[in-house]
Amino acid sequence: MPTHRIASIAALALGLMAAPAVAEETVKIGVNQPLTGPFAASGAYVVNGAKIAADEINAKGGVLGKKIQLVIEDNKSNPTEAAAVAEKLITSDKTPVMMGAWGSSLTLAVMPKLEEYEIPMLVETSSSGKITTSGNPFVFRISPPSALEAEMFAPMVEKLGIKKVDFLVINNDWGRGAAADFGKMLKGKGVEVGLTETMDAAAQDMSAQLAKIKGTDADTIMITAAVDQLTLLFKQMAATGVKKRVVTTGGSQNPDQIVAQAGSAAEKTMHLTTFLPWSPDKTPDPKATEYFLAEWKKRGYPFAGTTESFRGYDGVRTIAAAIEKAGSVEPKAIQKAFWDVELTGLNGPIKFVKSGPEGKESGQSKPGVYLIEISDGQIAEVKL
């Protein structure tokens, strides 16, 4: 055998021997987010927030004496891809715990993989009720389900004088779930629910749906969509003369980005959000909020991204807390330890309560939910 061939085999053998040792030097966390496709802007913000948390934790010594290593994969805003990414993170990258997957349809597509491989996942954004009620004990969510958003919004319904509502939502689990949960709450308060119009996540022209809504006697439109689509909607509403109260749900609006991109078309729109970066002193942990905002700015990221990125920051901090409590990187130990996690996130206490069928409960935390309004190009909290 030629000597260079022998050398190559020896090098390969050494590499294989070294691989497990390298893997043991870090604690891997899989990150399954949309970095391309219609939800790419939001996914990128979440990832950058996660990086800030990992860097902060690593600067303080990491977890279990090891550095955190984020293994970041792009689910391309596609449910099939999200499931494939989860399988890769589990089987190839050997991540014992994951964070994901931004959109509800993406997260729901991943969930069977969690059960198949018995790997826990921290859900940082998705709001579909099915995520924590379908009986998946490997799911721990820090974002509010749409039913909780609706519950928190309920006290404002009478104050705002809402009498009849039409819905315009993305045609996926996130949008349809929001329409169902808010519709149920509104009917319970004696509010009439009118049309429910849907749109594809990548749709650019919503004129047909807006024409129908313009012709109804509803005083309010509740909209569930990602930020780029919202800015298009507001511009098209202004162009077609749709003048009704607007309330967006889902906490993925980036109000600053809406102001910058939609301008006067966004005036007087209202948005349910789960973080108040405009008022750090009003957040549950002002010191942590100030650190996060300063670090975000230092890295050159746009302020508009903070209403998404904080989810990645809190998500990684929560996972790190679970790993520390587990005292191990074994998936089952981390899964069990999530139930003992208690920390203050940027939008409220993070502590999981059981949700779903007995014996197969998922974990659901109860974050803060706030209503803000864009007025004169500024963002102000509307007191609930």
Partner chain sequence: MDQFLQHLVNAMVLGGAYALLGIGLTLIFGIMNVVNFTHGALYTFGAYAMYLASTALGMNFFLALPFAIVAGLALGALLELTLLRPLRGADIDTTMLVMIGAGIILQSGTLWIFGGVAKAIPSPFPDAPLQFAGVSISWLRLFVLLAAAALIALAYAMINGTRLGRAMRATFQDADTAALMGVNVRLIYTATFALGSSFAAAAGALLGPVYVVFPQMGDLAAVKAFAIVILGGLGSIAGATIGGFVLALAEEFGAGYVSSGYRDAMGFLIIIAVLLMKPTGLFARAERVG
Given for the second form:
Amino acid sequence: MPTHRIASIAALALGLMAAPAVAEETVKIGVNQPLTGPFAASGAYVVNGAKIAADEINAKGGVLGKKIQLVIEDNKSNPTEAAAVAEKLITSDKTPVMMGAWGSSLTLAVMPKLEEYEIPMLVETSSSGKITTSGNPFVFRISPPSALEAEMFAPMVEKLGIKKVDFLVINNDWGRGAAADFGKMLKGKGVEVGLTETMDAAAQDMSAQLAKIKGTDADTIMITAAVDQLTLLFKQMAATGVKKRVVTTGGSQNPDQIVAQAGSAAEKTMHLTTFLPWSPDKTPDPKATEYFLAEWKKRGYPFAGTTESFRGYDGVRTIAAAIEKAGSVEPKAIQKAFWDVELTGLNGPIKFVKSGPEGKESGQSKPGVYLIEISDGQIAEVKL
Amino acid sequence: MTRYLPPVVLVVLALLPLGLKDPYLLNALITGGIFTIGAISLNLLLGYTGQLSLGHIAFFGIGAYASALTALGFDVGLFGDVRVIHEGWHPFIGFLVAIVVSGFFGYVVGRLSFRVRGAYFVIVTICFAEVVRLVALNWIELTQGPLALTSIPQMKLGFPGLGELTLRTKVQNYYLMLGVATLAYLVVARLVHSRFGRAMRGLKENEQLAMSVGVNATKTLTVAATFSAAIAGAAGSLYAHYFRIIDPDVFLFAYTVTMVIMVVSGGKGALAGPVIGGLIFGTLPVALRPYMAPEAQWIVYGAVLILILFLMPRGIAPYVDDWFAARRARRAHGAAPAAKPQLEGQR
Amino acid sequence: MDQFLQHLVNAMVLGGAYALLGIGLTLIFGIMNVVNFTHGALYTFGAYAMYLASTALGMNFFLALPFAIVAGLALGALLELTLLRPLRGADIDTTMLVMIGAGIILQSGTLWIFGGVAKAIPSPFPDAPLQFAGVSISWLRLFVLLAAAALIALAYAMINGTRLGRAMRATFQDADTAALMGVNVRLIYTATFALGSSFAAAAGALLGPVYVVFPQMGDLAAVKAFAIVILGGLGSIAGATIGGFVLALAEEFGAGYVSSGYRDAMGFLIIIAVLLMKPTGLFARAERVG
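What about the form predicted together with its partner chain, after the form predicted alone?
What follows is the entire complex, opening with the chain shown before.
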């Protein structure tokens, strides 16, 4: 490994060896997140949440008596890069377990690598159903798949008086999966489904899609996209004069960022989210939520990021619990130990149940899903 | 001396995996090697005919998709009730299909775009790559669009009497890459030393003059584009079966730029050019990784490209040649200056 | 009908910004014979200059816009003096490659400094749109259209009515003769490149507040600028103006009535069609600029 040697010589020369941490043995956790590209904002939040968890655990003595070391790599919001990053984390950094990869298409791209090298991965954000139904026993997911999200939303459909829905979704596994799962649920409840319009992940101008949607008789638009695109959409909706009920799905909305950036254009929009940082006392573990929010604030991150970053926080805590249960840093042992993890996450109990074809089941935890509304610039849970 | 250099380099490259066990470095070498094959093919157009094709990644990507889809199979509705259903075939057939399909696109694009020259030609080629990217992004039934084509089978090679080998390990894929790269190098070498190669260089030097002595410009350029695209398609096929996942971002302009940098820095119009450039820019990301973020690396690439264009516009290869020539000249005690022009003429 | 008018209004706004992008590129090519691959990066630069001015520097929106345009002018002049002036007389491929290198440096530099997370530029206009005849247009977009129209008019006036404009036209026709007639050709080149760059920066500064600002925003903008210029004919300012609006119309109606996914493909399909039928563009008049 000549590069490693060159690297350490260079580090010496630069005087970066001040801390003796290099010699200390650590437990490595690979973190595969989008830090550039269209999902950069969300990926950065998840990473910062993960760092809080790692620091908290390390302050209490780490796992198995060793400190946790996060190896963070940027997958550039691109599936091929995500697979390459996984390869790099496994073969070069030798991480026994990973967390990733934010988007569904990114996670799906990584999954064959998990089977190839037999390394478990905790999925913190992705919501496509395919992830836990394709028979990959190395996948453990703490975010809700869109079918679960739709199921939790079902009782609210009548109370909101929804009659006909148009979909506007991001053109990937996440968006298309959400449109399919919510569409199925809605049709089952006798609600009409109209248009399904898509937009590219990097699209900036959705006015053509919105002009089309403006002309239909649907009363509700269901949108699946990341926060940056949602902000643009709300602004453009206001500009095109689209006045319909809006419900967003996917839990990557960062409502506070929307309020800050879209202003009055975001008024009366509704969002399905999995975490309630606005009322910590209503979360399953108020003490942990308070600690997390305080730490987040202390580090100077924007409050808006918490609806994303808590996943990174819970993700690393779950991985640490699995390593502790496994009693070793062998990938095989950690994979087995995931099944025994029981933890109260910031949005509900984390416990994996089997999902997918028999003998090759993936793990799926069932978090809470809440509907919130932006009203007068304030965010509150919708009471139905 | 320069005559012996290519085989020596080949032997060194072939022995490399014996001493190199780090899968990460091997991975970087394979990736760099695959793009070097792309650069070798680009050199045929850029270096020998002087046509700056900046849509070259289109042929690479078409090869990747053609090969992957041949191996995976697909079920696509064309119009009305007409459906094309294809069951997956052997990946090696995918490799051959990739060469043919990319070559065909090279022919068509060549026929159409060589009607214009200079800036127009450059822009047409960029636009072609962009259109192909958008088709890959939106023809979801065929390409899975942004969801990416996943689980592409690994390359398999059949040997008569010995059975079949699935290339699972990195070392096996490294040798496959090296084999295809050598083949591509030899094809280009054969081509440029033929009569056809003289016609190409004639067009590059002076198109009017070449045409006046009977060189058919469009035909010559189209043949060059076809070969160039076919080789790029072969590289794309290797890419698809090695990474086992491709998405429409494979058509990004940045990859074309990578190949262009390899050719220009190594020396356009020199057989060794893209190989030298490929070795430098294939391994540079790995070497720079511990010190700088990817965006900082790209700043370095941009600066290196500009510096090379300013300081040695012909690239590195001609300087290596000159160095050997000068050494020969020193050995021959001044007898060489008379011999040198003759040598230039033969090349 | 309402939907049709809405698409038409959307296209007009977009067309204004596209025309700005195209004019900058065509000016540089027409006079200097340089295909400016930093055009996309300059577009991005304009947007970030606008962002910096209106956030970190606390400038008023209407002050930040000219600031961004002047910053683009300065960066353009710098690029010309350091990279293009020493390469005068080099072949067009070399300058293209040098410009690609410069574009890479600018874009990666932006990513390095500002990170990949998109930034929003605050707008001083009300969120509620202007409504008439079933069509809505936001005040911001209306402003973008008017500002673009004003800048285009300014470009025409400058090229046709000023001494600098006359010298630029003379250089376009024949650089050697212009030099003999006492035109400082080197100065004209620098001025042309700076001016073309400032147009790209203006387009970025105008569209930045409409969308969001991120380091790769210039990639697509650059390819679209190429499309516009090819459509209008390399070197023709009128062609670039019309080309900008034609492209916007094709995109908007293509997305509205054909498929939103192929929105960005429309421009390239147009280019390929144009080049197959009339390779020099629809309005090419190689003899003159303006």
